[in-house]
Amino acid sequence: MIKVRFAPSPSGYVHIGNIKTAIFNWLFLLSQKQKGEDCVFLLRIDDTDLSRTKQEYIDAVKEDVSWFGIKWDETFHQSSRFNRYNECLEKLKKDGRVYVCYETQEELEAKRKRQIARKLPPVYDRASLNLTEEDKKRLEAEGRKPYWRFKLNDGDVVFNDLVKGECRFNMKHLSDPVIIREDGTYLYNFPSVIDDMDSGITHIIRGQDHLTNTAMQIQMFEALGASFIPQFAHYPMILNAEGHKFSKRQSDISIRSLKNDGIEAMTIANVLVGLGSANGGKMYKSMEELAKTFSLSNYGSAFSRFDMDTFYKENGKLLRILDFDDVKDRLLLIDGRIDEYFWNMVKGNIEKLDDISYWVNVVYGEIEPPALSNEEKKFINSIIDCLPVDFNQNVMKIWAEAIFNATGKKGRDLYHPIRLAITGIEFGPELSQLLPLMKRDKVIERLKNIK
C-alpha cells in the first residue's frame, strides 16, 4: 500500500508553498492509482506550537484542501500524541541520543560568529554534552530553562531522492537539531518522524527546503527502531519575484486570497505543476487528467520563479477549455438564463467566471452607452433602418449586407462602431452568436443610446 501526507501547521491560512505539497502529494497518489495500486492519504495537523495554532486555520486549511478536490482517508492532530512523543523521547535519553542544553541564544548566535570569523562551519560544539549534573543544577537556579537535542551520528547520510537522485549529506557538517524548545514544546523534525513511523507513510513529497531536514530524520527513524524509512521526494522551491520563499505572513499569496479572487483552484494547481516541469504550459481541467501526465521524474532541483500575476494571466486558458456541465451548477447561481450556447459563446471573452456577468446584462440587462466618435455616431444613426425584423442565426449577416449596400462600408469600418454601441467594449463574442438571444427592440435601444 502506498500511503503519503500532508501536515502542515495551522499557525496561519494557507499559502500557495502550503498547498504545492498538498497537490503534488495527491497527484503522486492519484498516478499510483491509475496503476492499480491501493493508496492512502492523511492530512497531518501539525499543532505541536498551541500558542500559534487557531481553529480558524484548521478550519481553513480543511476547506482549502477540499476545494482542490482532495479527499483525505485518515486524519489527526499532533497536539493528541504528545504522550507518545514523550514516551519516544524516553527511549532516546536512555539510549543516548538527546541531550539537555542550556545556552541562550545569544550565546549561539556568538559561537556560531566566532566559528564563522575562524572560516569554520557554524556547527553547535556541542558543549552540553560536558555538563555535569552540578553544572545543570547550576544553570536551572540561574533561571536558565532546559531544551533538547538530538545527537547525531557521525559518517555520511545516503539516499535516493525520487527527484534529485542519489543525496549524500556528511553529518558532521550539520549541527544536532533541537527537538524541544525551552517552553517545552515540540519542533518539527522529531515529532513528525514518529508520526510517519507510526502512520506508515511510504512517501514523504515536499520542497527541497527540507533535504537537510530529511538526512536528520533519517538517523531518527533508525534510532527509533522503524521497520522501513518512508522514500523521499523534494521538489524545486518556488521563489517569488524578488528571489524570495513566499511565507503565510503575505495574506496576498493565501489560497483563500486567490479565491476570493475568481482564480480556480485548477488554474492554481495547473501553474503549480507546471512550474520547472517539462510538461509545463500545458492546462487540464481536473485533478484526474492531471495526474494521467504528472510525474516526480519531471522535475528538476533549479528553483522556479514566479509572479502572482501568472494566476490571472492563465485564468481564462482554463475557462476557455471548460464544458458548461463543469461550471454548470457555478454559472446558474450567478443566472439562471445561462445556458450552454451561452457559456460557449462567451468563455473566450473572460478571465474569471464571474465576469460572465457582464455578458448576461449586454444580453437581458442594461450596459453603460460607449462614447463614440462624432463620425461613428453618425455611422450608426444611419444604419438603424437597415436592422432586419427577425432576429434568427443569419441576423448579422443579413444587416452586414444591408449596411454594405447602403454605406458601402465593410470589416473593421463596419462592425467595430456596431460592436461597442451594443456591447460597451471592443472584444466579445461574435456578433453573429450574440444577437440572436437578443431583442430586436434591446439592439436599436443601444443603437439610439449611443454617447
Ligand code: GLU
Second form
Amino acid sequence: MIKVRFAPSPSGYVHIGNIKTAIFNWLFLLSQKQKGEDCVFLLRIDDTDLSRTKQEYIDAVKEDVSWFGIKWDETFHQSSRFNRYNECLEKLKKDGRVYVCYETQEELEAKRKRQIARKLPPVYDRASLNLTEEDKKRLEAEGRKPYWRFKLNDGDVVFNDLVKGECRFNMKHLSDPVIIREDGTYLYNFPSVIDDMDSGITHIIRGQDHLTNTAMQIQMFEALGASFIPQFAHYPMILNAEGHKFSKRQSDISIRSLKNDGIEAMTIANVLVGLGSANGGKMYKSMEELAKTFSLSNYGSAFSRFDMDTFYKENGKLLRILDFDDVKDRLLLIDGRIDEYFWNMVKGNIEKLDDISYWVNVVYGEIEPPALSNEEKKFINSIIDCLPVDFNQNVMKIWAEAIFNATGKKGRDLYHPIRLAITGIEFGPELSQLLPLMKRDKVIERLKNIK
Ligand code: GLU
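Could the form predicted together with glutamic acid (GLU) be shown next, to go alongside the form predicted alone?
Next comes the full complex, this chain leading.
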C-alpha cells in the first residue's frame, strides 16, 4: 500500500507553495492508483504551535484542498498527540539521543560569529553535552529555561530521492536540531517523524527546502526504531519574479485570493505541475488526466522563477478545453440561458468564467453604446434596411451579401463596424454564431444606438 500525506501548518491561508505540495502528493497518489496500487491520502494538521494556529486557517485548508478535488482518507491534528510525542521523547532521553541546553539566542549567535571569523562551519559545538547536574541546577537557578536538542550521529546520511537521485549529507556539518523550545513546545521536525512513522507513510513528497530536514529526520526514524524509512521526493522550489521564496505574508499568492479573482483550480494545478517539468506546457482539464502524465522523474533540481501573471494568462487556455458539461452547473448559476451552443461559441473569447456575463448581456441584455467614427456611423446607418427578416443560422451570411451588393464593402471594412455596434467591443465570437441567438429588434436597436 502507498500512503502519502499533506501536512500544512495552519498559521496562514494556503498559498501556492503549500498547494504545490498537496497537488504533487495527490497526483502521485492518482498515478499510482492508475497503475492499480492501493493508496491512502492523509491530511495532517501540523498545529503544535498553538499560539499561531487559528481555526479559520484549519477550515480554510480543508476548503482550499477540496477545491482541487483532493480527497483525504484520514485526518488528524498534531495537537491531539502530545502524549505520544512525550513518550518518544522519554525514550530518546533514555537512549542518550536528546540532551538539554541552556544557551540563549545571543550566546549562540556570538558562538556562530566566532566560528565564522575563524572560517569554521557555524555548527553547534555541543557544549551542553558536558554540563553536570550541578551546572544544570545553577543555570536553572539563574532563571534559564531548558530546551532540548536531538543528537545527530556523525557520518554520512545517504538516501535515494525520487526527484534528485542520490543525496548525501555529512552530518558533521549540521547542528543538532532543537526539538523542544524553551517554552516546552515542539518544533516541527520531531513530531513529524513520529507521525510519519505511526501513520505508516510510505512516501514523503515535499519541496527542496526540506532536504536538510530529511537527513536529520532519517536519523530520528532510526533512533525511534521505525520498521521502515519512507521514500523521499523533493521537488524544486518556485521563486517569485525577483528570485525570492513566496511567503505566507504575501496575500495575493493565497489560493483563496486567486479563486476570488476567477482563476480556476485546474489552471493553478497545470501551471504548478508544468513548472520545471520535462513535459510541462500542456493543459489538462482534470487531475485524473494530469496524473496520467505526472511523474516525479519529470523534475530536476533547478528552481523555477515564476510570475503570478502566468495564472491570469493561462486561465483562458484552460477554459478553451472545457466542455459544457464540465462547467454547466457554474454557468447556470451565472445565467440560466447559457447552453452548450452559447458556451462553445464564447469559451474562446473569455479569460475567466465570469467574463461570460458580458456576452449574456450582448445577446439578452444591454451594453454601453460604442463610439464609432463618422464614416463607420454612416455605414451602419446604411445597412439597417437590408438586415434580413428571418434570423436563421445564415442571417449573417445573407446580410453580408446584401451589404456587399449595396456598398461594395467586405472583409474587415464590413465586419469591424458591425461587430463594434452590436457587441460594443473589437473582439469576440463569430458574428455568424452570435446573430442567430439575438432578436432582430435588439440588433436594430444596437445599430441605431451607436454614438
Ligand atoms: N508542516 C510542515 C510544513 O508545512 C510539513 C512539512 C513536511 O511535509 O514534512 O512545512
